[in-house]
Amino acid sequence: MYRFHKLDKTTSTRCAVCKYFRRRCPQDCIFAPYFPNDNPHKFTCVHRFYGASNIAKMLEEIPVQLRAHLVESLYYEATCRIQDPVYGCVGIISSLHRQIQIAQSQLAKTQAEISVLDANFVVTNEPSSSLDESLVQQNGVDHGLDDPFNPWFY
């Protein structure tokens, strides 16, 4: 986990909700870990749409262990309503949904052509034994003309 705190008497690193508000970071600070002084763009966007107040109740809220995911979360829903104020992350999911719906709809039309082929490519295949035996047994003589495999007229 980020800890910025003293590191030694002379200089002290405060997180980025601390250097916002301009006040010293406490050893025990609920936003250090998430909101590293290196990246106070992330604090900004959060902050903006969330408030830091709201942003601390979340945290308290939930266990340690999904806190890193709710930061991450919240700063995608943020960035996601900078770009589109209207929509937000609810437009890019629609989007994607709308994406999902065309290729499961050219997925099954792609699956009805290759049914269909492959019912024509049996009946085409099928012998027409029962045809060729009914004209062996009227006429008693088999010429084996209808013998795909004898080449006499290539």
Second form
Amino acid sequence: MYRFHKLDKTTSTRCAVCKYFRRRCPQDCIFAPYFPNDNPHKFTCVHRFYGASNIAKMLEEIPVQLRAHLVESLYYEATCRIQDPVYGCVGIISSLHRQIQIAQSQLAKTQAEISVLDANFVVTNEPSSSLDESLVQQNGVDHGLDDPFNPWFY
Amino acid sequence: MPKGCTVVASQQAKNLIYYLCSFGSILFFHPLNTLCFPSSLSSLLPFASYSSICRSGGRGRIRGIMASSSSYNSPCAACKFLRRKCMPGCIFAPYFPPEEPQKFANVHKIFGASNVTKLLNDILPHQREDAVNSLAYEAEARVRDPVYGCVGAISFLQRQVDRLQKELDAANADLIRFACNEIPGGMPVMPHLSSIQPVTPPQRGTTGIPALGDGIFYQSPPSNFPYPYANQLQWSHPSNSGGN
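Could I have the structure of this protein in the form predicted in complex with the partner chain, to go alongside the form predicted alone above?
The complete assembly is shown below, putting the previous chain first.
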């Protein structure tokens, strides 16, 4: 009377890719480590622009330790392309270039201002007979006739 | 060694040099929203072949109008690559001229012709040229750096921005110190504090660059995204301490 549905072991362990394609997920599925079934959106995004076969080819061409980085970068680019279908992440690169341009010009301007102030500071603060002035009056004693290089005082 | 593998240290160095040369140049948008590259730097850019299309954007548009007639003379690069007849109204013909076969080859390798077709069909006709050029840019970046592609460039540029911001802050601090020394005993005249304003995601419709939603990266990869060159340099030169 009651129908007990057998738990399909493959259903619970299928990666997001195999779940998407409704197929059995083999033990050596190349996608499984990078597209877990708890994040189907990741594969949906990436698949939309690159296609599963291209992703598989890319994964096969690089070492295992770098594959996670590849998938993350593909996901990032796909997300940027979804948000901006015309420019994708190239728009971000362009924006960063503009920021660098602005920063470089601001830095050059600020450094020019500093060098101008530095030059003015040096000109207006040249020491003038400071040694003579310090020797004239010291502790109430008039050293005006003293030889600064051969003081007689104690 | 698998094809396209970038595990060799010299290849990684080449990648870094490529980025330093190519992405150190100025990339700007033409006022008509056409992706352009400065002609003087085109020799340094990896996508120099595309600059001729951008500089002759008008010709590109005219080429689009004449696509049907040009296809009788020679098929577009896409149809040539796919070994099929280039029909009048071929969606690829205006953007993949026969004299630039590598452009379509890269795009096809990374994205696939059918995905590109779908993408172009979803975009307004006047934006398709820019879309194709940006896809070509991403595809070439991915061919040169199979692991990180454009994201490597983004993280590199973001670090440049951070470094410049620090230098600017230090320079502004020096400027304030000088201003204080010049006016002793009084309130210094605060110099104009020029600094990079953080680029907040603009709303769609203002500058043409749409804002990204929550959880989506805008300026740089997420905080847990490893900076590619740091890892690559550490991997290839274990004695190095960082990627900068």
